[in-house]
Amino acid sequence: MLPWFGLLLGLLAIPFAFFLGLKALIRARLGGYKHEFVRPDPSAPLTKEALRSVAVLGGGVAGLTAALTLARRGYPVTLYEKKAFLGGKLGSQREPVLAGQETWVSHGFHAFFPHYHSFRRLLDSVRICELESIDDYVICEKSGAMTRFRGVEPTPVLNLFGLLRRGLFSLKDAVSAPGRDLYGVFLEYEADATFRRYDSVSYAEFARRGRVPPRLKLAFNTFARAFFADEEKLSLAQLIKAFHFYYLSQDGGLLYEYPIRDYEAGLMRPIAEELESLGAEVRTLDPVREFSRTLEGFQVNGRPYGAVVVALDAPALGPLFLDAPGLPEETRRRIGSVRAGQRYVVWRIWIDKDIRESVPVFVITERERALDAVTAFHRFEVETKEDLKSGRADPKTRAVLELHCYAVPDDLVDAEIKPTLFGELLRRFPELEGASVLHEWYVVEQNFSAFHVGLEADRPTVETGVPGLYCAADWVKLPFPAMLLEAAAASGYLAANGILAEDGLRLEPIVTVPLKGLMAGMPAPKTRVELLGA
């Protein structure tokens, strides 16, 4: 080897070694990217005779996780679900597409991130369909420009330079006031301190006082809208938690996987079949109408149970628990006061034009007033492709798109939602101009949990303080950072563990991301306190 060439390699190795050392230092500071929150005692028994009966109220991801976990341990489980299908927001139902023809329609596209440790454990424990990886995380701006995140270094903190390189903010924004005084909050996540300081501040107020640059604000908005709230309503503490969970506590990056089959065939049917094979009673179309605590345990719809897992959606809690007989007043108040967020919309349309090939199967859109995301189901979902190939759908169909509004503005009346969504779709994707809607499936719901300003202090935890009664849902305050599908699955395992612990049985393992941010414990700068009052 020529001497100069060896010297060149040596010089190139210096920054590379520094880069690797920095990555190792960040990982060490966070204590690794996977934390064992529950490590089961292998000497504890898995099951025992004469286990008490358990009622699981709600058949979403949290309820299914708890029900399946307990049924596998031998508990007699009854699962109550008001709808005809399981899965909640991960569920599917049969819908007509042509005269005499039906198809499965899922309740919105969902991303399965690599750091969804509890949710992934649930998936791995059942027969599920093949997952595919999204090729890019893309935000379609109002101008038509695409902000892409493929190739961004996934290591926490270093990935912030990826945002810098893509022009979401400048070095001047980061080192000049007020940004230098405010942006540190995203590296300092620590549950108690973060919520004590910032749960009373809205994300909109933070963005205004911090003069957040438009393109960085766009990135923050994608995290904010995922929690079904407008900027003025969303708690800044919840946004800090989200940014920690999705971007600054794990090295998997923003790319994710998604199932290529409908949720019913790929996930819910296998779960239901296993529950029934284990002797569990799955009662769909059976809403919980009555709940009370008795001397012997609990009663649900007039039937006795030894333990209960509450996994209902937010709107169902107040009518059932605010006056539930036998419960302590504080328990009734906490569970019964859980609030729903804003309305959201899922609109699937069969149209006679297709969007351009360069658009990923799922793309986030910079909202004008309503459109938050577009999914191209005809490009990946097996059932949709079969509908088009077999003639179950209109033969003129060229695309099957899902338009999603995560938080419908309060002043947007129902009659205006569809034309607003469709107009924004055409402005983002002008190649669809003149497209006709051949068929549609449309739903407006208001059943997602509110993560609004000031709600965290009264949010229920998994443990209610009443023996045998546990909560499991994405609205539960967890002892570690988790959100959306991961929060639902993790709370299901925690609720099951509560019952297992009471009965002296082995707990289920739980793995989580780091509990604290890289700079947790740092004192807030005086200027930040002056700007935010926190």
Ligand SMILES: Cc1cc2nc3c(=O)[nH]c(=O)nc-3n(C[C@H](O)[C@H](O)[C@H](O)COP(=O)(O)OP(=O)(O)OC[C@H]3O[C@@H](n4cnc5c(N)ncnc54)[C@H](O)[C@@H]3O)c2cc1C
Contents of the next structure:
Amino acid sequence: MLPWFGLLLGLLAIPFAFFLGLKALIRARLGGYKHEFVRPDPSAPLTKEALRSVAVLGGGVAGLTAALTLARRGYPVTLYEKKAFLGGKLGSQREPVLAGQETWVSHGFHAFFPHYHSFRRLLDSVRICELESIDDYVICEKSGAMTRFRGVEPTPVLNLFGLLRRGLFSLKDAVSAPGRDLYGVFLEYEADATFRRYDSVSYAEFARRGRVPPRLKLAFNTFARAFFADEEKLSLAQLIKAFHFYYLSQDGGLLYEYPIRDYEAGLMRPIAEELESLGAEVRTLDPVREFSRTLEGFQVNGRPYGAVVVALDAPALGPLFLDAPGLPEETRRRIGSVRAGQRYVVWRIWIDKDIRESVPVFVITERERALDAVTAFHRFEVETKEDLKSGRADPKTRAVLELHCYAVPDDLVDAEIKPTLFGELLRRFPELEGASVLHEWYVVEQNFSAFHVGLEADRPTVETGVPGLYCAADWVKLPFPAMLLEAAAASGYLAANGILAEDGLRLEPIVTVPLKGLMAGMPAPKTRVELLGA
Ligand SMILES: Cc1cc2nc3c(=O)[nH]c(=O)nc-3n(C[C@H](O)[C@H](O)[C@H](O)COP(=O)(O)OP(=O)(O)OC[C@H]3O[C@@H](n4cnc5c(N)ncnc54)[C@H](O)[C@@H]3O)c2cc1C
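Taking the form predicted alone as the starting point, write out the structure of the form predicted together with the ligand.
Now the complete complex, all chains and molecules, led by this one.
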């Protein structure tokens, strides 16, 4: 009896051992999931006497990361921010909720992924609020069906079988033409080759030529939207990088964390307090109006500095840098030419009906024309809950929802945006039929960095070629794969490192995901070259 039982156990163990072996192989091939990009020399000094003054232009995540890092090392830092609050796209502002009552409203729900190593380092270094884990990554389809990603095996590449099991594509799609020749691009990420071959191709063109099956297209579309661009405009190379960065280079999975406090209370106030306690000058409501390079260093709004970190948003760069006195023509052109993408909308509504209980706090919606995501703030945010409990908000309020449109179609006129979003909300969540909007907070902006076709070759890097002048933002071309909040924080550390290195001081450590995909370096199949013309 016993030998049979042992044999059975042995047989059962084979697939399990095979699975573990495969996981180990993938990990080894990628060189592990954490790549030490900068390992500081512990013998280098942390600080020294008489450090030069630094101006940080822009108080978003990138600027704050650079400012905090340098202020902690003893640099006299001045931070210029045009708005009344810090945080940029991760900031919050005061908003009346009822006559005489105000609350903080964040500039959009944000997901903090586990592989955001630099951003996490920034958060861990300040006293921040608690983060909550989202228990499911959900896409709500036009039909109302929900595609859920909870339970997908997080190992890169093996997670593709999770998509297969959820019906996003079939084995036939993967092995028969043209998919067979095209989908490999997602496993082959390697910055130079990927951008050289595919930055001139739009994601829409790829989807058309590859006849991407509708449900897989839905998953790719949600990735594309996270970069604030319509499919026709988004560079295929950027999408390949995104897929590598978020899905095929880390084993944390798609589940992420989010702060349960408003960004001002939970993040920005502690950062501002620390900056001020370190003697940094935080100049909110002081936009940079003038920048030049001088013989001694730089001049910002008429004040001299020894070094500058440019961490502004895209629309601010052209007016300040295209004709900036003292800079080489190439530096002026590169920084000054950074472009903003399409318009986007964040619309928070206080309504008298609630969304059904089973809907997670954040849902990505398959877009009809404008609605990309819905967040139920009354379900998790401490301040919103307090507003409702304390009567700061209209007592008839049952839900506080935030509607996002990440890329407003160019032909959708401003007056049509709200009715379009609301109509789509009701079709996705019929339980809200008849709901009245009691209060609203609405922004249409066009300040997000463009990740459109053909922009990578001229994108500025952290180093500008001018000693003492560095760039930090999500629009910077980085030497490793990182995007959005992680790109902002990582570029902030890299910019600070540029200044520290010039002054002979110890660098900040930087950890990234693997630089290349599992199949990087493979020659592109001839049929793919023909199909994509690249
Ligand atoms: C609705 C929304 C949802 C998002 N969701 C996510 C998400 O879930 N996950 C994720 O990783 N990322 C997300 N992002 C992207 C993320 O917010 C950005 O990538 C990141 O915050 C960019 O930081 P930054 O410092 O590069 O730029 P910004 O935050 O744009 O900072 C630039 C700063 O410069 C200031 N400025 C502009 N002009 C001047 C001037 N003349 N003088 C002085 N200051 C000036 C601006 O006011 C701003 O504070 C989202 C963005 C939005 C809008």
